[in-house]
Every structure is written in structure tokens, then in C-alpha cells.
Amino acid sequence: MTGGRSPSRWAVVGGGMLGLTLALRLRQQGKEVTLYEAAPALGGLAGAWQLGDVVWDRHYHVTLLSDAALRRLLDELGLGAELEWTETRTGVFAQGRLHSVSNTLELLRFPVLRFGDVLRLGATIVGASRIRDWRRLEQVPVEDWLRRWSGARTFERFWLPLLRSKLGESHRRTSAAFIWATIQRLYAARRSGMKKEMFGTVAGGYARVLDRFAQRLAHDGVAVRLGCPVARVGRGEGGVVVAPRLGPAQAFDHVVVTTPSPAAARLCAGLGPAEAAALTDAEHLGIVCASALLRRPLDGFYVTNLLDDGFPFTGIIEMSAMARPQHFGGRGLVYLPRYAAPDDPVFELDDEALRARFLPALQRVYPQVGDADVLAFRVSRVRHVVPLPTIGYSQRLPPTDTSVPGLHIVNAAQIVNGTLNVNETVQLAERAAAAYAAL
């Protein structure tokens, strides 16, 4: 408080890592802050849940050595020293067999590609890691760019199955900035002088991170309203009014909505037609992510990429190959994600129907997993996760500051030169908070 003025009143709608970081920074600027979260617990996409007798992340997350923004935040929360680092291995299932491609020698022996193909693949990755002008790549279809750099055979046998698994047929409308952003993140450690990139997780996963975050917000005086879905945000008596579905409405000087763009368009009253269209027209991808607790770990690959056809999920992520075994009682924790358009019928399938599809596909790669080895199986469904990085996407960004005085929208749609991960989310929150410092 300066000059005898009362601190400005702010609300943040959405209690994921974006909303949490933003609420913390706004409070540190001396603002009064109220955080609204529809779910009974904080976290959003980073939230934790119980799978059998294990509490772990609902979706798979990893911290890289080069994730500077996230690591600073974890240090601030007193958790930086609890990061556990692992050098992971990567597998590829191709031509009906599982192959390790965890180092250069193994990649050179990869039977799907010839020696010259591997060289062009490596040149593509190294070349992309050195490109700085992502805006130029945003004007080029990802398929055209990869064919030009890697060659037709490498594209068809290596890149195309990966693009389809991540993006479906939407890869045809995706720009080369998508693959550039992925490579940039993985190579960030090497550019900073580190010899290799390490993957890390906080002991206890994001359940521990979110518990510590909640403690910090309470200590700092942020009012957190859990289980409080918001029905409407718009101008009203006394400022910008947040109206929950249940309970009294409250007026604030500023409100920041951090929900995905389609939800923000429904919540925010008074937006102009062009603003609303920018929020609703962006093509989004969602995720159906199954978690399976197994009697024992798999073969030690953190990621198993799937190049053969016929799989109902994107890849196989074994968290027990990265996090220390004691976190899972010596058992295996595996994620089976499928990225899909929000209207994909897969979102309508219940857990048992997905189990009937997913487990035989997992056994196709890892036949040692019997039905009785699956101790628990649970599915998360989120229809709007991230906008598709289509050609020229940065020219169609939804506005951060809207035409409604005091109403702001900050979400994954503003991530234009990176991939959706917790580090990018924290960076987005930090930039937004800096822009609001003087308000």
C-alpha cells in the first residue's frame, strides 16, 4: 500500500499452475487476491489423484535441467532440493519389435532407417536446435519442412507416425514451429553448456508441489475458493464482477481468467465479436490419458514411441522409469495418452471400455504384462488442452487485455513459441504478472 491508497482487488479464475503462479506474484505486488477453482483441489492439468494406493500426477509431467522458470519457483517453495534427477532411456516400437534408441549408436542401428536416413534425421534435429526465427517456421507446414530436411523416407517411416500420434490428421494444418519448439526445449540444456539433458521430478510428484503452493498462498494472504465454479465474469456494480454458480457474486478492480479459450469465451460477458471469435475459433487438442499401476515396472524406457499402426494411444510413458521406485512401492506406473480433437468419440468411452482397448495394445509392446498385473486403471479426460499451432497462429492470438475494462484472459493460447509444459506455463504467468505490476 502506497500513498494511503487501498491495494487493488484482483481475482484469478482457475487454480492450475498458471493461476497459482499468477496469484502468488500479484499478491507479492501488494494486491488483494482471490483465487477461484471449480475443482475441490488445486492443480488443473498438473493435479494429482489416487491410483490404487499410490498418489501421483493425473497427467505425466517432467522437469528438465533447463526449465529455469519452474526450477526458480520450486526453489521459492522450498522444493528445489527435493528434485530427483535421472538420465532416461527411450524406446521405439517399430516393425513389430521394441528397439532402444537411447544413444547415437543405437539410433544408427535402428532398422527402420538407413545410415543416410539417420544422418539426415540428426541434421534435422541439430539444425532445428540452432534456428532462432520461429516466426519464419510458423509460415511453413510441418510436413513440408520435415520432408525437405529429413527426406521422404525418413519422414514416412519416422516423423509421420509421431506427428499422427500427437496431432492426428491435424498435422496437415500444423506449422513447422511445432517441431521446432519441441526440439528447442530438449536442446536447451546443451545450449547452456550442460553435456546432457536430465529429467527430474519432485519427490511425491505434483501432489507435494501443490500442497506446498497452497500453504504458501495461505501464508501470504491469498483467499482460495475451492469447489467454486464460476458462471459469469463481467462489468457490474463496483468493478468486474465474478459470479459463482453457487454463492454471492463479488466485485474486483481486475479479474484474470486462466481457463482454456472456449471456456473463457463462455464465462466472459461483454466481449466484442472479434474477441469472442478469436477465443472460440482456435482449433484445440484435448487428451484422454489412462494411468495404469502395474505389478512390476516395464523395461526402463521413460518414453516408448510407437511407429507401427493400430495403437489407440499416442505412446507409452513409464513414470517408474524416471521417478525413484520407492514412490510406487517397487511397482510400475505407466501413462497411455491419446491426443484428440474435442469432439472425438473417444471422450465418451468409460474407463472399462478404454481399458478393453488400451491393455491389449500395451501387451502388444510389452507382452509380459498380463491382465492380472494391472493393479489399477484410471482415465483422465480433458477436451481443451492446447490450441493447435496452425500456420500463422501467432497472428490470430486471442487478446490478453480485453475491451472490457479490468478483464484479462491469460491461458495456453498465448504460448506461441513453445510447447505446453509446466515451465512454459510458469513463464506465461510471470510475464502476465510483470505486465500487471503497475495496475
Ligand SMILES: Cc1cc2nc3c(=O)[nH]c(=O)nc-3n(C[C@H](O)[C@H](O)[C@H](O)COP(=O)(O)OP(=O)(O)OC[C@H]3O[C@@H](n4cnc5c(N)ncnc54)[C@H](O)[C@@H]3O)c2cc1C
Second form
Amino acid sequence: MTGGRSPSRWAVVGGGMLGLTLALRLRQQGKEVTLYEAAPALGGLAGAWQLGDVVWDRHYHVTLLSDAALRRLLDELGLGAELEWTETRTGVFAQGRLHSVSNTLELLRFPVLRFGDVLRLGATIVGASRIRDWRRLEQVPVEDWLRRWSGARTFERFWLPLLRSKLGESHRRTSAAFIWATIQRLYAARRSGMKKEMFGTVAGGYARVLDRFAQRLAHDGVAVRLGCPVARVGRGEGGVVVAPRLGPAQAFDHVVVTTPSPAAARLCAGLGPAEAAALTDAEHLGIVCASALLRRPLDGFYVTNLLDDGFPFTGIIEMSAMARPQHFGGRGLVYLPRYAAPDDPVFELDDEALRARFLPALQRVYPQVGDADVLAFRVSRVRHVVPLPTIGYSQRLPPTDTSVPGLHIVNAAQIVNGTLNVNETVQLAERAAAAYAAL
Ligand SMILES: Cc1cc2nc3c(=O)[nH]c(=O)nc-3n(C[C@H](O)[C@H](O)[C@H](O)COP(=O)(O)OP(=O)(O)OC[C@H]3O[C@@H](n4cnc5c(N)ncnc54)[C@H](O)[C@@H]3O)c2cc1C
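After the form predicted alone, can we look at the form predicted together with this ligand?
Once more the chain from above appears, this time first in line as the rest of the complex follows.
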């Protein structure tokens, strides 16, 4: 806001962590801000839901010690002191058995890899953590790069199942920048001088973060419209007009759309063909993510990677091995994610059909889980989570500032040298807000 002029009017479409952070920062610059969210609650991918009598994130979320931007935001929301930190253990199910690979010694003893394989694996990880020029890696398929550095056996036995678990069959079209960014994130704490990496959650999970965020926005005077899907955004009388599916349209000086790109392309009217194509052409990855509330916790591995074939999900994440047990009444909270392309038939299966496939597979790894031990089972489906980091991705980025005056698009598609995580999302929002400070 500059002296004498009335504040500029802004709308933010999408109340995920990106839209929420952006709305807060724009408001702090003195702008008038209205936030539209389609769902009845805030949070998007980081949203919480009810599973039996537990309220927790609908997708598993952890914070890293090195997530500086997110931790600053949590401090600002008065939640920094509520972060609970844990050192986690990692399991691998391979050759029909569950192994702990939580430290170097365990990895050296891991029967699936020979001693020399483990050394090459370690050299690949340390080597990747030292690379600075990620643009070169973006030109190389991830499979070629990992085969070259780790060798064929380590690739087949270790990396390939992990790539499948994160990317489904889309790993074939992914660049080596993906694995580089993943390793960089996990090494960030060590690089910044902290001795080890730990995982954290706010007590109460994202439900607590989102509650506090909503209170803060209300206190600061951001107008939040929940359960208000936007049907169209485009130039009209009085500026850029936001037309919700139901209810009156409203004009703003600037509108920032933070939805995934395919939804942004549908919403935004007046984009040029090249801009629209940049939004619709990017190949996306989706997720089907089941949450199961179990009578008892499992064996204490936050992540269990699956190297054997035939699993209908791509990993087992036990939140109750990471967050304090009292948050779940001493029971187990397990996520069974399956990353898949948006047109994968798995998206058509209902919760019962997925339960019938997923539980026997969970029992293959953890036979102690009987059918009656599953107290609640619920599935989240999101067809467009994030664009796939394909070869040369950064040269095909959709624009932030569109050719429609006052219409901006900021979303995960603009993450070029990182992985999708809330810290990255908060930084995207803060960079965008800084760029708009004078508008
Ligand atoms: C399985 C999984 C695990 C993850 N684990 C972690 C983790 O451990 N740590 C971590 O830091 N991050 C993790 N993430 C990533 C994290 O969830 C994201 O970085 C972050 O939530 C993205 O926020 P966003 O606002 O960009 O997008 P979204 O959350 O997708 O927000 C977009 C919002 O737009 C709304 N919207 C869509 N269309 C419209 C419309 N027409 N009108 C109005 N509103 C609309 C949607 O309802 C949604 O709320 C994970 C993500 C997934 C899927």
C-alpha cells in the first residue's frame, strides 16, 4: 500500500498451504485479500480428516529440521514450540522378509546387496549430494544415471523398486534431477552443519496448523470463502473477475490461481494457446492413498520400502512410528500410498475394493495384522498432485504472470530444482508475494 492510494484488491484461488501463505503475505503488505477454497475445509493436499476417532493428515506429512521456511512460518503462527522431533527407522521388505536398514551397518548387512554394491550406493548418494549443476542432470533419464553410478545390480535391486514406489511406471520418463533433488532434501540438514536429520510433526498434525492458520487470516482481515469452487477467472468489468460456481462474481485488481495446472487451465479464461498448452501438456503424477487405523502399532519403521513384486501400493508409511503414540490413542496409523498416472484405473476403485486388495498385501509384510485389527480404512484420491520432472522440464515451465493483465498462476509446476514438500511450497508463495509487493 502506498500513501493515499486505496489498497489493491487481490484474490487467491486455492486454500492449500501455498494459497494460505500467499494470502497471509499479501495481507501483510497491506493489500485487501479474498481467498477462495473449493473444499469445505482448508489445507488441500496437507488437509486433515477423520479416521475412526482420530483426526490426522489425509496424506502423511513430516517436517525436516532443514525446512527453514516452513519452520519460520510455524514460529510465526506460534506453533514452532509444538514441533515434536523423532529419529526414524527405515525398513525394507525384500526376498519375503522385513529388514531394518536404518544405519550404515544394517545396510552393509542387507542381504540383497553385496558389500561392493553398498559402497557404490553410498558413493552415488554422497556424489549426488555434492552436485550443484542440476540442469545437466535434467537432460539425463534417471534410470541411465543411476545405472551408471550404482551399477546394474544395485539399480535393479534397490533403485528401481524405489523409483516405482515414488513415480509408478512414469519413472521411465523422469530425469535424474528427481533423484538429485530427493537426495539434496535429505542431506540439507547435514550440509547445514546439523549432525543428523530428524523428522518432526506439530502435535495434532496439520489439523492444528490449519486451524491456527485460519485464525490468523481471520484476525488479519483476509476474507476466506470455504466450500466455494471457482468456475472461471478472466478479465471483466472492474478488473479480473472471479466467478464462483455458486454465488456472485467479484472483481479484483489481481488474482493468483494456486490450483494444479490442469485445473488452472480450465479456470483461466483468455490465456494464449502456448500458455494453455504449458499448463495442460505437463505430464502429472497422481496418488491413491489409503489410511488405516490399526488396533496396535506395527514394528516401528516410519517407511517400509517394498523391493519384492506384486504389491498394490508403493510403500508402507507408519505415522505412529514417528509421531507420539498418544496422538493415536496408542494405536497404529498406517498409510498405503500408490502413486499413479491420472488415467490409471486404480482411481476408479472404491474404498471397499481397495481395502480388499490392500489388506492382504499389508499382511504379507506384517502378518500380525488381523482383519479385525483394522479399526478404520479410508482412501484419498488426487489425480493431479505434481508434474513429473521429465527430461528438460525447466524449459517448459508454465508462466507465473500470464498474458491476461492481473492474472497470475503460482503452483507446484514451478518447482524446478526441488521435490514437492511444504517447505518448497511456502518458498514459492513467499517468492511470489515478494514479486508482487509493489503491485
Ligand atoms: C502423499 C503425499 C505425501 C506428502 N508428504 C509430505 C511430507 O512428508 N512433507 C512435506 O513437507 N510435504 C509433503 N507433501 C507435499 C505437500 O502436501 C504439498 O507440498 C502442499 O500441500 C502443496 O500445497 P498447494 O497449496 O501447492 O497445493 P494443494 O494442496 O493441492 O492446494 C490447492 C487447493 O486448490 C483448491 N482448488 C482446486 N480447484 C479449485 C477451484 N476451482 N476453486 C477453488 N479452489 C480450488 C484445492 O481444493 C486445494 O485446496 C506430500 C504430498 C502428498 C500428496
